[in-house]
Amino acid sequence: MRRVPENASLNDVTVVLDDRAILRGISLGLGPGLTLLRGPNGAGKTTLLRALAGLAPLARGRRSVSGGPPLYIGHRPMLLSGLTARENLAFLAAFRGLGAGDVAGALRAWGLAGEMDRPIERLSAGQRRRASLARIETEQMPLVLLDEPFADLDSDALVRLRAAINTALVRGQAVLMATHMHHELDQDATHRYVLDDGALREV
């Protein structure tokens, strides 16, 4: 795994989509821990990962990352459709400079040990969803994205993306979560923030 970054952070950050500021002066610094951020539909959660993923334009102020691009894991699962499962978390890894580690293990642990060779779209939503987040354990940046990961998963997938970030804790990652939910998480946030029209507020 790479060096755990000492922050991550933006600073007086606005995003403008479609003429509409979405974020307004946002400061957000993230070290190694949980953060939570919370907030009504169309508040700018989604905009607020990207921005810090590198797939926002920023208005203004400055981002910063250190330790190599994040792993950003949105609402979509963000995998290449022809390729199987196995064959997309290697190629992700591999992109990103790792190496494949062991991509059938993790798929294993996420429940797809009869479907890691399938093509991802003939993948059911949920299974599809599994092997997107299996990406937690083949990808191991300093900084994790997850953008509303409990959607679409059963029971079991949810005690496994649980696992999943208590083991990213355990390793020293930074790992900023949008959820609507999932109070339960709260006693494991080192941070919790509120963002609501455009602005951010940590409670």
The other form holds:
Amino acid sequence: MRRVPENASLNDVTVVLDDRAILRGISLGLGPGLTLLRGPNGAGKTTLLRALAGLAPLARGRRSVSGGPPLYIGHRPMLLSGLTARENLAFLAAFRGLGAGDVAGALRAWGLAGEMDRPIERLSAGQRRRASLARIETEQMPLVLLDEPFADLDSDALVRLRAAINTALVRGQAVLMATHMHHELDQDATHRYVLDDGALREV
Amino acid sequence: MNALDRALLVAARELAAERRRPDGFVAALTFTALLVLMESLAFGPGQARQPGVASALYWIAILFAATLVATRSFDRELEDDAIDAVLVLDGGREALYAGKVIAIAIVLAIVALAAAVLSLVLLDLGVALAGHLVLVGVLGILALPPVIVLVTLLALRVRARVALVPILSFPILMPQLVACTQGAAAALTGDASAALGWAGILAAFALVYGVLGLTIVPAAIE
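Having looked at the form predicted on its own, could you now put up the form predicted together with the partner chain?
Full complex below, order starting with the chain above.
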């Protein structure tokens, strides 16, 4: 059930929010490859991703991530309104010390050539989601955490997401994806987990 | 990239967003102008022109303006969970605090300048020591954001944040408000040593709360 941790791990982690144990004694090691995380609504999938991202306080246990802070893309796009898609992605890449790189190229690849210089709040939900997912290419971190990335995406964007994940896997990145649409990438997954009532099991 | 570079990067991001969507700036400017005007009318021209009263009215307006700018700034961060993208990064929490303090101080400086011109013209105030008044103004602007940003970050996920931030931060800011008011009044009346003394106190407050914020914030933000 447990793998040798390479890119990241959680060791006996418990997360308690509002006096309720959302995660109970979770241990998980993530090496290069795609790991799918399933589970019913409210099972704790988002909390598990946030624990790996360092955004959820650990009541017990230890979190370890190598190669710099992970790329975490949550339910919402996590981009600042008032800035354009290009400015948002350039800021986040620059903060990691990566430089602006080919932000424009990545946004073009996600079909946002004509939208990248518009304020993010003027884009549709699907376009904002595309812009946030373009970070997979602009930041290229060893650990990528994606929370329901298929939400708001059309069929073209689904193809693009699949391609971006495959490229990440070729680069040796570890991708952990919480999703209900596991069939979309099931054949590419190296590991599959189900989280239910705060407990994790590999399937 | 060092800590200062990261803070400046956050500040630049904040100012770019505020420039394109100046909600906080416009709200603070309108509110400050109206407050100065209304208070001047309420007190009457004779009383409102007294240096102590004019300074107090001005700095109370600036204190509320600072809260407005900070609240709007963090509303924007929470809109699409944009703040999480920064918090997850190495040094993100410190940079977010310091960058917000810098950006809010810059926005507040513009609001304060406009309000100062309005106060001086509206009340026909005489300024005995202009340089000292500017010094007190600059240090006052630097002394307010470290506390307001710290309290806003600590109350970030609280539903009643808009009400809670002034309730929690204003008592902490009372010494700074007194120093701003007394320092400005001393500069208006020509008491150089008193103005410099109050300015020194403001500098100390800015430094102490700036360091305190950088120390507390990394562990305190959820």
